[in-house]
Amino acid sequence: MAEIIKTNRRDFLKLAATATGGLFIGFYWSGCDSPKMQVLSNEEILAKATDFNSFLSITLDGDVVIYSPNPELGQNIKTSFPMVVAEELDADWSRVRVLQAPLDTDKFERQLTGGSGAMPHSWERLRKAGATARHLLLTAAATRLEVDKNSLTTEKGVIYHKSSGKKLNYGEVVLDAAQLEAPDEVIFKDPKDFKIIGTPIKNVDNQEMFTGKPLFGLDFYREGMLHAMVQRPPFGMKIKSVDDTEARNVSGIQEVFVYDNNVALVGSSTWPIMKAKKLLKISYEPDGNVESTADHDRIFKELLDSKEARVMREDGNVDVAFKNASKVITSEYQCPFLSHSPMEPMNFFAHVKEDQVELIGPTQTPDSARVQTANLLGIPKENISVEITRLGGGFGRRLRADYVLEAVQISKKMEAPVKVTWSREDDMTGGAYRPAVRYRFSAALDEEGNMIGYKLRGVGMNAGNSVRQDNFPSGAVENVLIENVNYESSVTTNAWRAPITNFLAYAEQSFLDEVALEVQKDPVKFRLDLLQKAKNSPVGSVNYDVDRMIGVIKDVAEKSNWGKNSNVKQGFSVYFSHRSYVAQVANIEMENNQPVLKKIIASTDCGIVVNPTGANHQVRGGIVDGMGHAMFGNLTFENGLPKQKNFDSYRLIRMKEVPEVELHYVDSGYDPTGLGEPALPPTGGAIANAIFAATGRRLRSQPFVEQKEYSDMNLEIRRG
């Protein structure tokens, strides 16, 4: 049913009727109340720009434009944001446009991309902007036609008065609408009446991307700018000496200099710089721990047995539960460091002037880049502008501003505009990886096969908290102990798509399968029974929605025909992350004694699906990403240096290795929740559990292809 939403005038910005004609609705992204209104001239709009938070504009021709504050890196917000506005506005979608807004923290509260939070944060704000504009347009049309506003309807940017047959397009009444006061309340559409939301719509940047228009940071060019690249040290080492004689002799090289334990090379283009970079002769010496993968393996073992651990959650009495248990199951799972490996390597443009800085490029956190630049240079952040290009992937790597600061420092040194570009080797060896983690799980079982105790210890390399103590099965088991140990490694780490849960989900879901099969219970029913306990007799806090998790489990079990075909060996996994719930089933069939992974079925509860096209891309992409890194991804170290430096040695999944992926969505009636990350965590567990069902071999570490249990398995992947 339609929903009446109260507004708050204090959180409105202003309506603007410009000299050139049109309606502007400025609205705050920082609050959930409707836009505050005011009539402004062109000059006043420019003079009072800091009063505005964002714009929804309607021209005299009926075109609709909104500015999107969040960086676009493939999560589809540049398409889905205007879809929401257009829905409540009843606009003609073909006439809706969205523009990327520059950084402006006075106008935007959450101008970043991360945590799958853009749509949950902006959903109500966008709807109110569209609903408010529609209300004003209807009010202006009712006055013009001398009819009751309730007798008017709208469709595709046109206002209709059915009884008289009269109609007006939005552009005909925008000037009148701009003179009106903001409403005290607006009416949202009933979701059953949505015409744009829920409709598959192509990415608004498709044509520009397909035709090679300059959208990305690597595309940016300014006449007269210099190019730069940086040679960074191995982890845990510092520069002892530099011989740059041969590098300086390369034609096109303008400068080579040392700064902050790095060597910068500056020239007319990237090609001579890449040639010169290979000619540098740099000697390093230890400056802290110089680590290798063998060291990490040893540290994991030591810390898993250490008495020093931080208790993250404790319910009941695990000591008593495990002492009285009929049986105890214990398993360990480990994952390696991983590179983010976005298609577009790191790059950024900076022009440091006497008291101002101009920054342009791909960043997930533009304000962080600005603040760190201000701190580095000792100037007010207000003197720094940041223009956001489209990002060629990020996966968390572009949450950091290290590559931005490189451009800033080199520009300052050269007193010129500079664009820093990383090669693929730079990108893969330059740090900020997915943390390596090892988990130890233990389950205490009573004589009836019930799990009466659950223990988890996570040890992470610069992972912070490597556990998610309040996630399932917490709340469903009487006695729980969850601990965390963080090791401060010299290898730098950063958030990586679905931080921590990207591996924790695989480990946890594989272990729960181990427990279920040990007590001879169906893996799906085993989880459903636990969830029923969490619902009916919760232990401690339950910080996940039990019903939503049950919903996706039952849906994927039905859609996959779980357990109904003995010739299909199935693996199940379910996880909650970033406000959403995803359950997956992987199907393996044995052909000539060889396991063949043919299909992955996923059921997702992400609330209302704004754009099925974008949603399918996010879920399918998450599954492919999760599968590829679970099976192949591995970054190992020797004396502080990654051994894998490019895609010839760092294995990614190939298109021919992607099985059929079947997607379903559970309509729980909730507003949209996160979707950029939640589909990745369950994938590894579903595949590993299917492999065990087919072969009896349990994979407890990633990447799968490097485990002895996998060595002669000859798993084939085939669509359908």
The other form holds:
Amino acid sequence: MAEIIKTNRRDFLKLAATATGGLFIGFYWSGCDSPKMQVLSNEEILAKATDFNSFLSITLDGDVVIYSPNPELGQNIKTSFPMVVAEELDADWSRVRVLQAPLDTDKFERQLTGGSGAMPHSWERLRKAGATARHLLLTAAATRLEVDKNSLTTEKGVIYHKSSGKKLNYGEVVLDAAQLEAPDEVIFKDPKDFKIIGTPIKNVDNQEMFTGKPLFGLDFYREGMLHAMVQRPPFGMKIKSVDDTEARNVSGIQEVFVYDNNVALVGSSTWPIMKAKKLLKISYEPDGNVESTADHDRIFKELLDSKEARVMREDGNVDVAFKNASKVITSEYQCPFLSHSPMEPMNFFAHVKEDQVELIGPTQTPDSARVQTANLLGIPKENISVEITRLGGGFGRRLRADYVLEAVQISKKMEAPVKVTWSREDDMTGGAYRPAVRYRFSAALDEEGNMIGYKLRGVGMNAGNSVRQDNFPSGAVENVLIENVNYESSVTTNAWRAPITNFLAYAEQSFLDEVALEVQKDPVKFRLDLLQKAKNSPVGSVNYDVDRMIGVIKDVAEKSNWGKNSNVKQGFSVYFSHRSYVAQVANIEMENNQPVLKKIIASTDCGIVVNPTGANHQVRGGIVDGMGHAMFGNLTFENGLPKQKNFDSYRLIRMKEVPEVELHYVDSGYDPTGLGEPALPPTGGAIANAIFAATGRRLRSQPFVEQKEYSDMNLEIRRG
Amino acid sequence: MANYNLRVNGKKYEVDVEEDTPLLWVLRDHLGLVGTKYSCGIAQCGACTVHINGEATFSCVLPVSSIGDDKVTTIEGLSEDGDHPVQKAWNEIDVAQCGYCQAGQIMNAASFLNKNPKPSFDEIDEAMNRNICRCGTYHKIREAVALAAKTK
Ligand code: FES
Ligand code: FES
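Next up, the form predicted together with the partner chain in place of the form predicted alone?
Next comes the full complex, this chain leading.
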């Protein structure tokens, strides 16, 4: 059904038309403090053009330009956002050009990439912008043709009056449209009439990406710019002394200096700096805990038993439940630190001038980078401009602005424009990892095999809250106790794609598998029974939509022929995170007595699929990512330093290691939710459960390839 | 420092750099050809893949002094208008996520298909295994190489 939607007229700033410019519609994504519509001169338009959260413009020729405000790191937002605007505008996609919007000052509500939140946040706003523009164009056309507005239709940027056969291109009426007031309400299309949404529109940057155009932060060069690299200390250490004699002798090195426990090297190009950096002789001394992986393992065990823990959720009485249980199952699961390792290492350009700063580079949080720069320099943030380049991956690492501030500090000291580049070794040893975590799960079972009690304690290394207390199976079990213990490690951590759930889901879904098999229930049926309970008699708050979770479980069970082929050993997993539901089944077949992972089948409910190609990318990419890190990812420490420093020792998944991946979507009709993260969490569990089904070996820690249960197994991965 | 005459994408360049400077950094820092990417610097990921006389080569570990008269081709010079069959297939299959690894993937695929115009899927996997894609676009890469082989 088409929907009538109230607009907040203050959300829109429509700029007057000019002979050259056409119609500009600026739209704010927050409802507050927006100026009224104004009529502006040509110069004012140009000055104002970047003053919105975003805007679209239509030229007199009917070309459409849509600004995409969010950083693009591979989640395809630069393509999918404009698709939504163009849909409601009824534009001709072949005449739409997409530009990356710069960071705007105060009016931004959400110009960041993280938490898979962009699409749910902006869905309605984007539709309103397109529908408002279309409304204005139609109104102008009705006046021009002297017909009733309701007798007009639009298609691909053209307005038709069917009975008279007259038609007008959008460009022909933009000047008139620009004189009109923004409407109080607009009509949204019925989703079944969508022509652009739901079609596989190609990535708008393809041509530039595939011909090597400078798109990424590291590709940014400017005449007179200096290059810099930084040697950072091991965790828990501080600089005692620096001998930079040899480093300074490398030709091309301009300056070596110490700041904030770092040594900065500055030169005219990258290679001499890389060489000089290796010649630095720095001695460090302890400045806090200097930790090794052995320490972390010991601390995990201690804190799992410690008396002190923060209770995150408590339903019923677990003590009684566990006392009355006819059987208790307890298991522990552990995951290591991980590096984000986007293919493009950290880098940023800064030019600190008298009281102005120019920042250019790859960041997931441009506004935070600016605010932190303002605080560091003690200048107003309005004096700082941020240009967002395309990001060569992020995975959460570029939510931090540490590498931006380095560029700022070095530029300030050198009084010159500077680009700071991290080598791969810097990127891997320079901190802000996915935290290592250990979990202990316990289930209390009654005589019929019902789970009457459920306990979970998470211990994390700088993980903040390492549990998600309200996630399934909370709500489906009478007596629940969920606790968290955080250890303040000197190793720095940061959000990593699907924070916490990227390993919690594997541990939880493996444990539930253990419980199901213990009570001799089919793992899928076991979950469905629990969900039925959460639906019929929920215990405490339930933060997931039971029906949507059941929807993906049933879908994946059907599509994977769950349990129907005894030659295929299957592992099941389901998880709700970042507003989307994803269930997965991994298929393993035994060949010559060895397990061969052949396929992963996924069923996703992310509401309306905006761009099927983009959605497939995110779900498949999340599965490959989840699998790669579950299988291989491991960052270990010795005396405050990661032992793995580059891809020779830190193993990333490769071409030959990915099984076939089959994707399905449950059409629930809900507004779209993000997909950058939700497909990753279930994968580790599905694979581990399949390995158990095939070999009887339960993998209780990651990475799989480095544990005892795996050592004499040869899991092959082969596509069909 | 020493002078080197290089032949890149059919053009002649002269650079004055240290002899151990990897071709990658000559391209990026000195010739302004930034399509060739840096990611690991130790011949592990393939982001820096260029063609040396048509052969896919990791430019991050190739000292400029070793190049001599060899013909260097980078992503910028793979085709005039971005219409090499591999580039076209990459667009058709819409391979990229972040896109950072893709220039290296395309260069590797183009050189591979020159040598093996009708590869099996196993051969594609084998050849493309030397390039890492952190975003996990492997399925699409495989499809695109197969498509390029078909349309060539
Ligand atoms: S940058 Fe050359 S192989 Fe990774
Ligand atoms: S597309 Fe991002 S690394 Fe390959």
